[in-house]
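Heads up, the chain below is alone and in the form predicted on its own; it's given as structure tokens.
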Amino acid sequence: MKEAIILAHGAYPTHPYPLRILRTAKLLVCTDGAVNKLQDRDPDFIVGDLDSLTPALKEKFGSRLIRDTDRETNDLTKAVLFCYNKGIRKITILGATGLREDHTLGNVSLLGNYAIMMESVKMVTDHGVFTVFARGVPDNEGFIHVTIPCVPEEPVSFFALNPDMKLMAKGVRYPVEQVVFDAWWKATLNQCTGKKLELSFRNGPLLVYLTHPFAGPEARDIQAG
């Protein structure tokens, strides 16, 4: 299995994407909170220190239950390491943020790191989808190509996870060739122009944040190189 959903414990989605991705995961994998509000289907996998796990739960899952106590890491990165271990390079993360700001804040933060073991790797939220990108193959100076489709006048979000980067973009609004990354802030609440962004960047990740419902029912089509 080379793709996974992992089911974090923030809120629990309500908009029919993430609901639509979470019923068809060929592969759920679910952090030890996470499935205590888990509704209409069974975890594949429960990873965690298993704190938060009912009895009853435990003794359901018995054999599903990945047990992680290791105190640097919190129970989402457990779970995209576990993935990592067993050879799956594309994960989409469901339910990490809302609730606690600094869990948010935390996980979304941390979407660098994944991006830097994975292929690819989606946070999708009631709101909008975060994609975040730091493998490809460089030109010449040094900068990765991304594409992604969109939809004309949607909102776009650019974000530094390194603040060294640079970024180029065809397809929107507002130049960004000139931002220099010395915040979170900068280069967000822009907008598209087109049915597609041309993004180059070095000095990555790159996080890119798109909101709903231009998502749509089916996943965004994006590609490196």
Given for the second form:
Protein chains: 2
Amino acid sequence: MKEAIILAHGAYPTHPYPLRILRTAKLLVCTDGAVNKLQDRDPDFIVGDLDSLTPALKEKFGSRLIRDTDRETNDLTKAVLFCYNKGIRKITILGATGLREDHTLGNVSLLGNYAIMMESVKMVTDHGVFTVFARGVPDNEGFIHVTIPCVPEEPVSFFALNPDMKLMAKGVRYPVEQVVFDAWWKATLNQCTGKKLELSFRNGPLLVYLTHPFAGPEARDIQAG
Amino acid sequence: MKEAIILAHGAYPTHPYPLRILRTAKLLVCTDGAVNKLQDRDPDFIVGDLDSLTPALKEKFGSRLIRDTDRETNDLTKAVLFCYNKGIRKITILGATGLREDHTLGNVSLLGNYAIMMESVKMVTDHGVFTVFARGVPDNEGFIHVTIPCVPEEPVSFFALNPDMKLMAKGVRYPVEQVVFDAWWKATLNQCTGKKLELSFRNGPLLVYLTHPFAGPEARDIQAG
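Take the protein just shown as the form predicted on its own and give its structure as the form predicted together with another copy of the chain.
Every component of the complex follows; first up is the chain already shown.
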């Protein structure tokens, strides 16, 4: 599956894991503002209204510039739509948090939209990884089942992007079966008890946040089943 | 009205505005983890399970320690409840964002709970100010009206903590009357057009985020009316 790494213009990554993803990306799409901060490599494409690019960068990356002046979408969404139109169905988003909190909240919640378009959507920050689940084969009761590798005692938080979400989880310290997702904090600050999380959800998208320190990035391959 | 400043253990503030609030606070309540980072002044109270305090700090602040080991609430909520029980009805929260994004999302959404207990609730970060509105005198249609000073062109975002919220706004570039709050990003990244925002909302709480660079902290006095 064709994959793209998207660099947004929040805080530039400092943690080794997102930095490695950035360095080794086969296809790197930067939003307009992000390319000014990019270090150690060139972008493959730059998407946005391009107003904030310096003339020098505009000349250097002339053939890689994708101008999109739609006022209804933010630059991150423009980059995701560009990927979608190129047939890409797997994206990892970097640099989308860490500065203005309204951007952070907006970008995290947009993952729900992206997950409807894409096969695989992750956001990797300096502190953890958001993975969003929206698709799969529902069982007779409409539940989609996913299994996520993790490490015992690793912190984990769940977020509903739809307040009607129903979530059942195996492998967590505090039960989530009865949680009503009427506030964002409702299923945060849980903990993994074993080496995998077995999750069943209905009325997603489901957003899972796992922190970095407890597991290597290799453990982050998600199997939907 | 008795006021407290609460320092949580996210990223320690670096912007001059939250640092000034911290330095000049008449009553400073720190969560358990936050006191380890506190500079230039002492806390008045330290609230939490106290497990992460060094023996030296425990001895130094012995009479200021408030032990609360409830597993159902996070340290920020423990600090807010402590303030409530002391008769405090005005709080400003610092250091509650900037590290793990699940803490950021959780703490921002908890403002809705705090606004039901308190007369005035703000969260000041390095990038902006969240103000939450939950109370007031509703009109015949159930709308509560608030006026907020601002600066022309200042970025502003609105968040619903209840997806049924209805919001009408005067003084913004992009109309919000028709917004359905079924995703967090739905009323973000707007802009002030004049020197005040006139907001009417129903089914709150309403969360308003204004960025720092455009207005002095003095402009942040909110009049509900």
